[in-house]
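As a starting point, one isolated chain is supplied in structure tokens, in the form predicted alone.
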Amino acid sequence: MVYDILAVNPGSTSTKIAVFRNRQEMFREDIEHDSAFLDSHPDIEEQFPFRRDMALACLEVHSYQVEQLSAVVGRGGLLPPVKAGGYTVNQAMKDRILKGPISPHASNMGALIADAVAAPLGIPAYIYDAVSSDEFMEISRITGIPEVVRQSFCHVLNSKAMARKAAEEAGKSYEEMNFLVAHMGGGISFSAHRHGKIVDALSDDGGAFSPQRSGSVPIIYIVDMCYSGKYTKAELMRKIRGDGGLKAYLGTYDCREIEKMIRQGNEKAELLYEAQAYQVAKGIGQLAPALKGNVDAIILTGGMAHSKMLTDWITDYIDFLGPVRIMPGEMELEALAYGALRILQGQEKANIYRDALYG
């Protein structure tokens, strides 16, 4: 059977789309959105019809007839913890996204856009490997504060996609292998994959600092800052996410600029950039016990994995744990489409989303 699948990945300033015929990419587009419009329409309920219409217009530009589609799959957002894999978009899911409570994030629109395109065509709409997918071991959930329970929060979609690709290239299935994955972008997250499940992870505020985020900072210092009277909550959040990390030290989060500084002899930039690599290595090492030393590969992925300087430093720190695979960039659209394809082909079963708040 031949299936045409539209994959939709909404981001903060753009919506990425692609059409796949089974595993073959037909075309893709990164649709940039006007910042003035986004600023004046901050709610996803206001944005998603606009983004849907732009995606459909893009299909028309490519002379693609939507009637050819077999399914539409969107990026899964910040729903309450769900299983990894695919979910059919239903009313309960849409109610949670539109009525809340749910953390605001552009990825929440993935389900809405997929459903809005698919429903008039009478074809299924899915999400796949949502950001909030949670496969943790019970021991992974425990913190030192009983009121706080750890939940999985990492770059699930791309981390699993790269792990699947690495397994496929090794001639094995994802479920047969164990991986430690570092996704390195504007935020950095880590995940331990054991036989097809992410059994533990460090979120982008729980591990290494990144180009724009502070990462894990000793909590006593944060408590002192909260009660110092110097910062509002919004200002502190901005120091943690947006203005932290390399940007806070060097005034830029562009790794190309930082490497240029290093080549020009900037010793401070070199120290901080290697500290970035060192903290990534520490994050990988922190999750190694989850696999009890049985590591088939360590995967470095995300945009920062394009930096040979950075990946060489990281590799030098952690290759004693296992072979290191450099898999730069992301394949989130492929991951969405391939996941939907496995459902359509009967290799996986789509889950049904149920919500205690909305039925």
Ligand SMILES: Nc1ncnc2c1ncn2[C@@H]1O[C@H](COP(=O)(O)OP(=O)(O)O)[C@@H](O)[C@H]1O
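Residue numbers count along the first chain shown, from 1. Whichever C-alpha set is largest while still superposing within 1.5 Å between the two forms counts as the rigid core. Quantities reported herein were computed from a predicted structural model and do not represent experimental measurements. Compared with the form predicted together with the ligand:
With the core held fixed between these two forms, residue 265 has its Cα displaced by at least 2 Å. Put the two forms on the same core and the Cα of residue 27 is off by less than 2 Å between these two forms.
Treated as two rigid parts, the chain shows its smaller part rotated by 9° relative to the larger one between these two forms, based on C-alpha superpositions.
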Contents of the next structure:
Amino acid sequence: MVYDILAVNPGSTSTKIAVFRNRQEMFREDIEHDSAFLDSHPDIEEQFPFRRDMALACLEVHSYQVEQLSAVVGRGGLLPPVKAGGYTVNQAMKDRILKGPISPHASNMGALIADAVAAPLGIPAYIYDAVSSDEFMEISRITGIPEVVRQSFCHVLNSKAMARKAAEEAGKSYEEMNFLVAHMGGGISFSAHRHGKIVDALSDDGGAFSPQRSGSVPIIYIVDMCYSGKYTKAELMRKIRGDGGLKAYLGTYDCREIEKMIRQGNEKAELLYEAQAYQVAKGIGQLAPALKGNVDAIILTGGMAHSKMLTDWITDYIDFLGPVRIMPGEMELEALAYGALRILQGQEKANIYRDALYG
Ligand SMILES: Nc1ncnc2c1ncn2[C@@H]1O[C@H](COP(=O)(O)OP(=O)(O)O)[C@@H](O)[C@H]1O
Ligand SMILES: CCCC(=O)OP(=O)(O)O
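Having gone through the form predicted alone, I am curious about the other one (the form predicted together with the ligand); can you provide its structure?
Now the complete complex, all chains and molecules, led by this one.
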């Protein structure tokens, strides 16, 4: 049986789409959005129809007839804890995303765009391996403040996709192996994969700083900043996501520019870039106990894994824990499409989203 699947991955400044025929990619587009438009239309209700229309326009450019589609699958966002795997987009999920409460993130639009394209065609809309997929051990959730529960947020989609690929290349199944994964993109997250489940993770604000995010910082200083009268909440949030990390020090989040600075003798840039590597190594080390030393591979992935300078530093700090696999870039569109295909082929069942507020 042949299935055409549209995969949609909304990011902070772009929407990536691809059409797959079973596992064969037919075409893909990385639709860069005008940041002035995004900044002037921060509201998700305004943004997602715009991104939907841009995705549909791309299909037209490729003379693709949407009526050929069997399903649409979007990246799952920061919903309340869900299972890993696929979910059918339903009204409760859309209500949670549009009415909240929900942490703001571009990935939240994946479900809305998928539904907006699929519904008129009478085909299913799914999300797959959402950012808030939760396979944690109970001890992973505990923090030192009872009111604060550590949630499972990480780059689930790409981290699992790369771990599955590494297992396949080793001639084994994902469920047979143990991985520590560092996804190094605009945000950096870490995940410990034990026999097919992410049993612990550090989200983009729970571990290393990144090219544009603060990562975890000593909380006492944050409390002082909150009550200093110097910053609004929005300004502090920008320091945590968007204007933090390397960008805060060097004015850029582009690692290629930073490497150029280093080659030109910029010692500050070199110190900061090695600190970036060291923090990634520390994040991996922090999760290692979840696997109790049984590490089949440490996977470095995401856009920053293209940087040999960075990955050499990280490997030097961390390869005492296990073999390091460099798997640059991301396979999020493939992971979305392959997951939807497994559902369409009956190899997996799509979960039904239930919500405490919306039924
Ligand atoms: N070839 C490369 N060399 C070094 N850094 C790179 C390269 N390609 C991308 N990056 C860096 O990776 C980061 C973006 O990674 P990516 O996974 O594309 O992020 P996102 O999808 O979260 O925007 C940026 O900091 C960018 O500078
Ligand atoms: C860890 C949360 C997911 C995230 O940060 O995704 P992006 O790096 O794509 O923004």
